[in-house]
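Given next, in structure tokens, is a single chain: the form predicted alone.
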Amino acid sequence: MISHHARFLLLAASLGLANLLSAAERPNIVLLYADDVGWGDLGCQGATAVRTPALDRLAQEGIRFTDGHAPSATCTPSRYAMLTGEYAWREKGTGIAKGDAAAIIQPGRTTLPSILKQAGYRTGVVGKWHLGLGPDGGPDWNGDIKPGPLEIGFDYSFLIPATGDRVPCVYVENHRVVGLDPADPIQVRFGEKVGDDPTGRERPNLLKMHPSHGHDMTIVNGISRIGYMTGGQAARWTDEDMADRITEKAVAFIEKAPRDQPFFLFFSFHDIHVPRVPHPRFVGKTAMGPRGDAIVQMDWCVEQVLATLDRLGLADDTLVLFSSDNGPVIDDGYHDEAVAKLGDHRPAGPWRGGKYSNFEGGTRVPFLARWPKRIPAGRVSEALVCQVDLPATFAALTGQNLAEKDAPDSFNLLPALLGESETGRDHLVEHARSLSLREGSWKYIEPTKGPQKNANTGTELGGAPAGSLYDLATDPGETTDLISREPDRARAMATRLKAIQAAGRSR
């Protein structure tokens, strides 16, 4: 019988990569995904009120990209759009997801996970997933909550469920929550209040932080979130030991790995996401407050899975690549000082906006790749690359053919990822609340109604309603709007983004 790693090679030969497939078996992949990380809050990108020594290393022993990008400026569609190659303003259903949302990613769907599946590898996913569990009408918290992950390709999955701020405060390992008592039964609601557990607006006194803005519902560690629940005391989470709890999953994952076996662990952290809580030993390391002590546990975390992937001996047989869901947000919801401690940091680098934006700080953030066998250490690239690609190029890196139905605004950017070639993609749409579409350094933002700026977090927003025209090479601040001056080049890029809208797909 003919071995997994020969019928790969085989495959490879067929599909001519055998150059470039040669020098390697498949590699490990972890995939470790920030949350609310901005292009600014890393030191090897500028930092310097805050230090990330591990992701500095990757930096320095690998590849960052200047021009990486999440699919959207807020969290569940850039998800989305990273594990099924589409971009996520095409399907309804994908924006933000409540804490009780059915599974928005449905069995039977190529998903990156599946790829690497059918390629022979060990899936998993730990940590934050925010893109809905169970059937229609949400899931059974008291039962098997399925589908989900482990129905679109994944082997292992350790969850929270949506987000920090949101109910349900739970741990979901698998189909299960775990520690939940059958005798203390879970309810969830997102509209009228359920149960008697005491809420934000009804007990400020009980608080240990207090809301900003929304986020004052069922208190939980004493911290208001949105939504109410009652039940599930014994299963609830301690904020501040939460990313001990998830990188602890992460690192049991590479070690039970088989070694026979390549593995693809998707590590989604809630860290730099309200609530900002980091545990007791990362408290007071910078003088940013719990934004800046957030992002030092962030690090701390990818430390531990680069210590881990050291001590076993697969550094160099693994792709590690770090990235962002979106771009920063300082006040999000809670008063965690995070604007009054800011000072001279800039959590978007030169770029303007932030979460939420249709400038360019809503989706171009950290994206950093390292695989000692192949890219080479120290490489800057300007190449434009998105994270919708990402199933694409591991199909690919596994000699797989993609069926045209499949991943349709995924890219082949392998080359560019191992730092093979300056080449990226040609354009890219950037999703916020109204497209844009990049051509080169060129930006094109599509006739936007509304306010200027995010009323809740004072976030720039960007947009006009003729639509607006950026050159990023001369400015990369956005700050002159040249759709007037260059009217023949707006009118073709928004020909071009109707186009890419009207055609479903655009690999």
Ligand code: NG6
Contents of the next structure:
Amino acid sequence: MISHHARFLLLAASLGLANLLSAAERPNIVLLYADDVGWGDLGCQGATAVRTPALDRLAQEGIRFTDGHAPSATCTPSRYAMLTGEYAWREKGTGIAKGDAAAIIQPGRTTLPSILKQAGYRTGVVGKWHLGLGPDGGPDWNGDIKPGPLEIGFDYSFLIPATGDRVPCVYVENHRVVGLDPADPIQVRFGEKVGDDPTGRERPNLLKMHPSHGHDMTIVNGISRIGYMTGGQAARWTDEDMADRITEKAVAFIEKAPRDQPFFLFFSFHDIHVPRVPHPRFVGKTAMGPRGDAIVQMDWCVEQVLATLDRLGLADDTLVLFSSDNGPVIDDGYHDEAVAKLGDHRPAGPWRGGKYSNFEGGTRVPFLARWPKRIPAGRVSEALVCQVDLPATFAALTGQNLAEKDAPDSFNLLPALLGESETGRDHLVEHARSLSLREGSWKYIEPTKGPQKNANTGTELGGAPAGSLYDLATDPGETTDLISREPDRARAMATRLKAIQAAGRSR
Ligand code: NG6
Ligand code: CA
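Taking the form predicted alone as the starting point, write out the structure of the form predicted in complex with the ligand.
Whole complex next, starting from this chain.
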């Protein structure tokens, strides 16, 4: 069998990339990506109402970034930016995707997985996708579902196609719905009803969890969803064992990956997005109801991955990252006691707002990295880092140069990631309902009309008609708008933000 090193040399030679040879050994990469988990939801960042021992271990054995960001304050745009290295607000069609949306990232683009595949990695994605599947008009759920992850650089995929709270409620493995009976084809529709499956609106008595806003369409597993679906009965998922199912697939991917080749696993949790329906063994583990129990379940998923790496002797050579796709939300559409049982737990930690918000709570999320061979244990870094930087950072890690057009907003933050430097980005565009520019501790939010709170979730959204300006160094909670006291600074930041938008790139 050809050795890992020989294969690496051959690959380097065949690509003619001299600098590939000088790259450090290429670690395996496991990107653990949580959904709607807030900065303050981790024990290592102050949570006491829920324990997260696996994540705390990751932080203790690696580096914890206090100023780490999702690219956007909701899911689809964050994932788009993380996989392409391009801010989602530059492109139409990157907002929260419906369950039957067509593939948003086009085949042929340079992506996080294609960069790693190019470097010789075996690449896989397991869990929530929410980046659309199929051609224009959406996928054929009963046929070959493509394009999708396999067409943009992943060798393997096992997907929750959109989110847990919207149809279709089935898993997709590579190009096919898992367990589909051809005699019971799936139909999916958003907008009008399809088929005669009961809906939450018509038959609330059938529900085990009731919607608080939206989420009153087709009932699957006693929970009404966004959108309508009929057929595919045998293929429908059970929310209670979703974490087990996807963890099993993630662990199997690591186990089966050839040992003479590094691997990249994007393990994208369903937790702690709504509907929060953890397995019975996690129910009641916190006093916070399903939202707290879902955090415990998510931490269990992390634990399984770390244990697998330990068991296979891969931990030292594996870079494990953990982050979340946007800030926290309490009631995101179901009556699940999250509001009533929150107590004094602060999901966003010291930051104001949460999911959907221009305040820091929208995008400032947990951001942990462990690589025992290269990252000193127990580091805490204040460097400004963002998930949009992963493509350029991993390109650098694997000794590759990005083409000018690729990953236009992605910066190589390898020195910061490895704890060798406290310098991260000098600026970052944060994206919620409008854009904000961070420069050091300063934050400028462009002028924003409209309500102060999200009507559904009650989240404070931030922003003001004249724009707003905060100094996070003296005012981390964004309580004092300095826009009228520092008009010159605000104007300069507004000008720079406009220039970044106009340039179409920032790298
Ligand atoms: C919103 C949903 C919310 C959640 C969100 C997507 C309603 C009223 N709200 O439209 O429940 O699903 O989309 O969340 O339907 S995300 O984390 O995937 O971006
Ligand atoms: Ca999310």
